[in-house]
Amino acid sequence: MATRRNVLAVVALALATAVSSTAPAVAGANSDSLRSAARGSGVRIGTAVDMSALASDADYRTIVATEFDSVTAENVMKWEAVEPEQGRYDWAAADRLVDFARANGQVVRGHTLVWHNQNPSWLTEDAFTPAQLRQILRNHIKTQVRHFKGRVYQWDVVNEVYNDDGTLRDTIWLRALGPGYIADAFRWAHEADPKAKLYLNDYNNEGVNAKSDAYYALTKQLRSQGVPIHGYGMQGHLGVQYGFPGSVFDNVRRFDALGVQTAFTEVDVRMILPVDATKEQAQAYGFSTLLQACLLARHCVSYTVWGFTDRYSWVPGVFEGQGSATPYTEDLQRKPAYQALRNTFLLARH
């Protein structure tokens, strides 16, 4: 496909244009949006959505609606939000996001069904036998996926199951059920919505390394057994101070060869504060590098930023002294990173 083969040839121009741009305008117009630039590329451009901000901040809401054609629930589809008490489900916030997406011609990524974090307080290993935990997990997955059947096109089914060294993470599910819970989760989700695309998802797995090797082996093994794994998600939480992985495209390409989709699911590029022009240029390069790899790959289908504005970014609350991790400033001005993404999309189409 010419669009994807030409990306690397034009990336330097995309970055040069981004960094030299001055006084980026507040977004909101369709004609110069990321969504418009991505049209025809084969890659959807998405953002994680903070539902409190969506309800209370009109400018934020406008940008979500006009700049992106895919949305992910930042928190409101996680287990603690949708099943705060055993067997009692609260879909209200998640349903609002799905309705918003439908009204604005957007698709929805579901995040996430099985994770070691943000689980409800009632779900503790000590309270249940392994057989009970297996039934709880099955019920939760099938109930949630069935509720959104036909309205969520991708699910992060199993999230962050490996350590950086490629060993399985010690979780309530691994201890109680063994590694077979991963395959079971995919089977149960597929039974609940056979048309949804089902993903593994993790961080520090963008390049070729021990963790991505483990995911590659797992995907190959389970697909050979008929387990319905359709996609491999790379979160893309990067930091300017650490540099960027140089083997991203090689990694994406090998999953291509397995016949699964790939996606960059939670991209942000943080930096040590204060911000300066050099850091912003490096940040623009980081955002664009992942997008290049996606555009070059045959089966990379979406690229999602984990929040688009520093106004609501999770980064400062987790990484002391760091921030400015998104393509927009706190006052919703477009950064060079935004321009790099847009220009990479545009130039890849020619």
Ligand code: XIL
Contents of the next structure:
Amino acid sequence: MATRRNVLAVVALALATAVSSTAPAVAGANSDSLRSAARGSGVRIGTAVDMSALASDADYRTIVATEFDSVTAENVMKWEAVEPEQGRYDWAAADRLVDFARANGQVVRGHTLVWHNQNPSWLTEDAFTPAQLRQILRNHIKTQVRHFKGRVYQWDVVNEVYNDDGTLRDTIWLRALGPGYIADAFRWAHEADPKAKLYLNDYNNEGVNAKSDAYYALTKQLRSQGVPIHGYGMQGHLGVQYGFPGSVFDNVRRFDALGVQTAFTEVDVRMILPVDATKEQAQAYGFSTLLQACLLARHCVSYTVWGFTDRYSWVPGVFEGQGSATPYTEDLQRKPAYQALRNTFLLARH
Ligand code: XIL
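The form predicted together with the named molecule is what I need now, so please give it after the form predicted on its own.
What follows is the whole complex; the chain from before opens it.
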């Protein structure tokens, strides 16, 4: 299989095909899907899943099941969802996703164990001593990873721990425990499930820049200390108005060389509304660029979109005046971005 290496050579063709959407259909059952296009590429195609949409929207459910072979909980595995009161865990929604994935032959990425957002108020408002916080963090990580042992194959162990300038983010964890909390989190997660692949994860870390440099140095350091860290996650929240990180492949390749996996974990490409054809083409290019970098890398194992339809995307609620960030419209029509992703996978086979 020459596959991965030849992707760049066919980029122009992929994009041209996306524009005209005259992509040749591949033969075989269910060939008209991202999932079948990704088969054999070594890259899982995933989506974040909104559990209320999964429960209430049959069309949404069908697309999750047929288009993707990996799922991530958009919210229900976060701390506030799983441990709403100290020591009381609620796995109901997360378990439903894991069961859905099993029924549909999908793997599950776990998101996320340590973060500064979406923490329960008991954790952030109560004044715990550093020793207590360390115990709380350890219990949380161990309990959660143990609960999903063998059912979640990758964990975003720490999420967004650096600032864009490459300094460590000021969080309750850094303040109370110092920078060593990161290594501890990986060690605790590994003890709870030695087979799970353990990831760093962040945004604005796709290209070579101060933030990804910090992650590169951290990864190197942790590996040399024998800390069980296996992957580097790049969220991939892009916007057509910013352009796209040209050095993404160089970045992925340097992590490859460290011997860790890489993954694009939350890809979406937003735009300032209203939508027009030019922005949609730029968006297709953005989605495809990250996928090309992944296909070209030796150890890039998955590419996940942060929701596949504008019907439930988080973008309009957070970035004022922006939207249309996913590969499907609100009406569940496939956009040029969808075709670009599919064609990029298909062309990588040749
Ligand atoms: C977002 C979800 O999509 C929203 O539904 C929620 O209200 C806030 O969090 N980086 C991450 C994700 O790691 O967990 C965030 O998800 C988006 C940014």
